[in-house]
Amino acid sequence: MPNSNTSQAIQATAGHPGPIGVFDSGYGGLTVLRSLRQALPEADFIYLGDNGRAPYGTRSFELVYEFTLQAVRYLFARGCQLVILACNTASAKALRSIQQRDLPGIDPARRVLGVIRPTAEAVGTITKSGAVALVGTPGTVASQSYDMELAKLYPSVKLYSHACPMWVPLVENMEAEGPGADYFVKRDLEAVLSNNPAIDTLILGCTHYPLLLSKIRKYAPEGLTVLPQGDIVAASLLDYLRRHPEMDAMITRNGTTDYITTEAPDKFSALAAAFMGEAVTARHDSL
């Protein structure tokens, strides 16, 4: 059951401009937030990382949906009229249900957007061979969300997917530059690329993975286009706001960012600084 205080706060903020909410199961969405802030430097943002219950990548569809809906309601209660699910697992396992089943009852004027469709739209304009690889969490790969989006948008594109369960733990344990990252990145890239020489584009289907870019480029074959999602999602949001001026008008613009974590704020702040390239001060809250 929804928390009554949260429901009252959502009602109280209905129709009032507020910050853009950015949600991730942990730290990965910070790579998207960084691009969003560059694209919309005057906008206000709230970043929510559910680090206390991460990772989402191996959890069931039902649990990811439940956790993501709690996060969306939390951000709505804090005045967000627009929430970006900067998490491939949440986008894959929860976005459609929240958009179709929950939003009409919560507040039909608010919006929740994900990262998978913008990425799929971009891929079809980039690949020349029509052979594309995806690396992601087990949950994202198992959802086949990218397969379905590409089939709708670019049916001639062939997608080769590979789950990389160790990549997120490497990033979140600050081992992205360590020897473990070399081992797992090399192994997983070889697994998806070695038998498919036509692949010319690699989707980083998890927003943590840009922190592994130096290792990915080290072991990727020459000529492979590697696609982090941050800039793609930011460009897509700019286009969305141009097409929906009524939502653009609902964003407050004081250039602020509020960081919230469901785990230890000191730990979050230290690692988030590596993602953002600047000092971060987070606070703790529960969903």
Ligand code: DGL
Second form
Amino acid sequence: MPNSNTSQAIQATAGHPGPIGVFDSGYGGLTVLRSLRQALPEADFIYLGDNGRAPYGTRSFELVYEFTLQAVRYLFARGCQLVILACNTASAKALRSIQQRDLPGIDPARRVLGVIRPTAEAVGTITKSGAVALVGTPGTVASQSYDMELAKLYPSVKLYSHACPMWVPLVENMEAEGPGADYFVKRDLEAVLSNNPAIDTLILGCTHYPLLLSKIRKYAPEGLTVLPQGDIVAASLLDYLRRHPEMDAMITRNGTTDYITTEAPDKFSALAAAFMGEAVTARHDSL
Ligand code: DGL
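Output block for the form predicted together with the ligand, input the form predicted alone:
And the full complex, kicking off with our chain again.
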């Protein structure tokens, strides 16, 4: 049941400019937020991390959809007219239903965008061999969303996917620099790359994975293009706003970022500050 205060707040903010909402199950979306802020330094942002319920990658389709819809409604109620699902799992399992089934009833003027389509668009322009590897959460890999997007856009590209269920927990538990990360990153990269020696591009199909980048680079063979999504999503958003001036006009521009987490805010603030390179004071809230 949608919360009636949330519904009232969504109605009250309809048609008024607001911040861009950026949502992830936890810390991963920070890797997208950083690029978005570089691309749109004057825009206001609200970052929402559902750390209290992360990881999403091993959860059912129904639960990821339910949690993601709650998050989108939460961000709408705080005035966002545009929400980026900076999470592959949520993009794979919830984006289409929210866009097609829920948005028309909530507020047809608002928009929710994901990260899979822009990443798939970029991959086809980067690979030379046409052999591409994808690492992602079990949910993203099982959804076959990348397979479907690439089949539509670049039918000749051959995709080799591999689920890495331990990578998000390593990040969420601050173990990204530890020896456990070495073990799992090495093992999973070897598994996916052994599919075809011609693989020349690796999609990091989970926004948490750039937080493991030093380990990924350590075990990735030379010559492999490792593709984090932040800059791709930021470029795609700039293009979207150029094509949709009516949405561009709905973004407030004071250069602020609010951080909200469903877990302990101190832990979130510490990791976010280290990653964003500035002081962060996150607030706790429930969805
Ligand atoms: N950052 C999310 C993604 O891109 C991680 C999902 C999770 O919580 O497992 O898929």
